[in-house]
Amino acid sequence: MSTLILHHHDPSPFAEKIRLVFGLKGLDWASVQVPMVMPKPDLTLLTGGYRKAPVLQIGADVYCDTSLIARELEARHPEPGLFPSGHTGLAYALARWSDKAFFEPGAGLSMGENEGIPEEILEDRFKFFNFMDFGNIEAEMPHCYAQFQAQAQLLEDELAATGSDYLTGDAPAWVDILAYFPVWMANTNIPRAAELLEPFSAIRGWSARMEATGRGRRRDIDAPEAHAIAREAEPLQAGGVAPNPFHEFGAGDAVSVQPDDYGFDPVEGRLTALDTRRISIERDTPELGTVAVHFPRSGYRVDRRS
């Protein structure tokens, strides 16, 4: 089995989804740390332009966005299972609700009310989100505050209501993953976070089983060590273009793939498959050969490159 290998860096929210999944799974795995503001030239040579962290990268396969990286890390070691009682579907689309609302107030409060956030990152985030006014931060606070608590107590209830260690039973799951990334980020990023939390005593005891979940086996590598690994492998047999009535697109395009919510970074090359759940494209590189980059299809678009 070819090595796991997290492109990241730790105080990553979205990266700590991934790290808990290898918890969960107890696998082992390689982390690659990357800055955490452009440029980031090592990670970037992968991606074709990708910047968001994590990456996982597998040979000379690389996976944007933590949908996806769940999803593949799912199918290449289904025990124990991310879904344990089924609904992948619900437990997806719940991506949207602790990406969006949960997270989005508990960033800004990350940023406006941490002080030992370098300057650097600052600029960077003001520039790249674009959810908030970050022009007016503190005026912002009590708004970002009451968003958080009122995402909270949707989870406290939930949390009463099943009865259970866990939202889907009495294993975590990547439904525990989605509702605690935000949870962990106000826990590690915000100074007045245990005041914030304190209403919600079934999160507090739900959030010390989930940091008892750990984050697998851990290895550190550098940059050079996994571009070799690109280098020196290659990348999985594509899936093909399916059949769709509402686009035009077949196995071989030039095609870009971008976000569409931020981080407009456009990464090209041919397109080897597309469905409703997964856009592939190949690119060659003269440092790595052919490197394929995979993204998840919601929240992506596609374009035809000219």
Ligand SMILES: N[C@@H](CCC(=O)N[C@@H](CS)C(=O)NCC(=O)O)C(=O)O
Second form
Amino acid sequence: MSTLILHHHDPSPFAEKIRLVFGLKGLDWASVQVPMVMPKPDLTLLTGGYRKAPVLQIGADVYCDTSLIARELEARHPEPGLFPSGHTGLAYALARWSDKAFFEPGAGLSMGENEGIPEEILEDRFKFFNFMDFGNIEAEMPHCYAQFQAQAQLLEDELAATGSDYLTGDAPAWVDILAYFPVWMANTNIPRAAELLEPFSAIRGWSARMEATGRGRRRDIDAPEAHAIAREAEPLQAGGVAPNPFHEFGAGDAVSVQPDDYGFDPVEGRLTALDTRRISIERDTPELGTVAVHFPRSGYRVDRRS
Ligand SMILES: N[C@@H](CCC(=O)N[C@@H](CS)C(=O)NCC(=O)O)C(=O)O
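Alternative state: the form predicted together with the ligand, after the form predicted alone:
Below is the entire complex, every chain and molecule, led by the chain shown above.
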């Protein structure tokens, strides 16, 4: 079976989502640490420019963004499932809430209140994120506290209403991971996390259960080892371009792909798959041979290269 290689950094809350998927599914995985700020030459050699954490590599296939990584892990390792109650559409849709409404005030508090974050990381993130006025970060803190607690209240109400151990029943699911990663970020990064979460007793009990999910079995490897695995592999057969009256793309078109929210680093390549779930391109590199890079369709734009 192909090695699952996660390119990430340990403090990354988005990477924590995928480490929890490894725990939920009891998977073996290899960890490659990437720098927290640019440049990240070992990562962008694989991705073609995408810089965010995490990225999952399996052979010569590189999966960007946690929602696509979850989808790929679910397809390759279906048991135990990420969607025990069904409702996969609702579960994927929830990422827009947790990645934005819940994560952003938590990230603001991490940057504004945690004096331990090195200056170079703050400088990088102030340019990278675009969701608040970083020039006036102190003044933003009360609003961040309020917004974080407003989202925590939604989670608290939902946990109390279900009366189950997890959001959709007796087993942890992708929705739990989506809702938990901002709480994990708060506990890891926000100095006043205990006070912030104090009113939410259901969240505290559920957080302890989420921690017990574990993070799978990890071994550390370095970037050259991951590159050698890519070099020796061929990308999987891509799914092709689904006909659609709203675009004129065809397989083999030269395109660039980039996120539509922040971190707008374009990745150029040959289109090999496009449908309403996924975008795939292939890139030929002198160092690694042909590498396929995959993105979710939701939240990513494809442009024809001129
Ligand atoms: N939509 C992306 C967002 C990923 C993201 O923003 N990750 C943060 C780390 S938690 C990041 O890349 N920060 C900049 C960096 O690490 O260089 C996903 O779901 O994977």
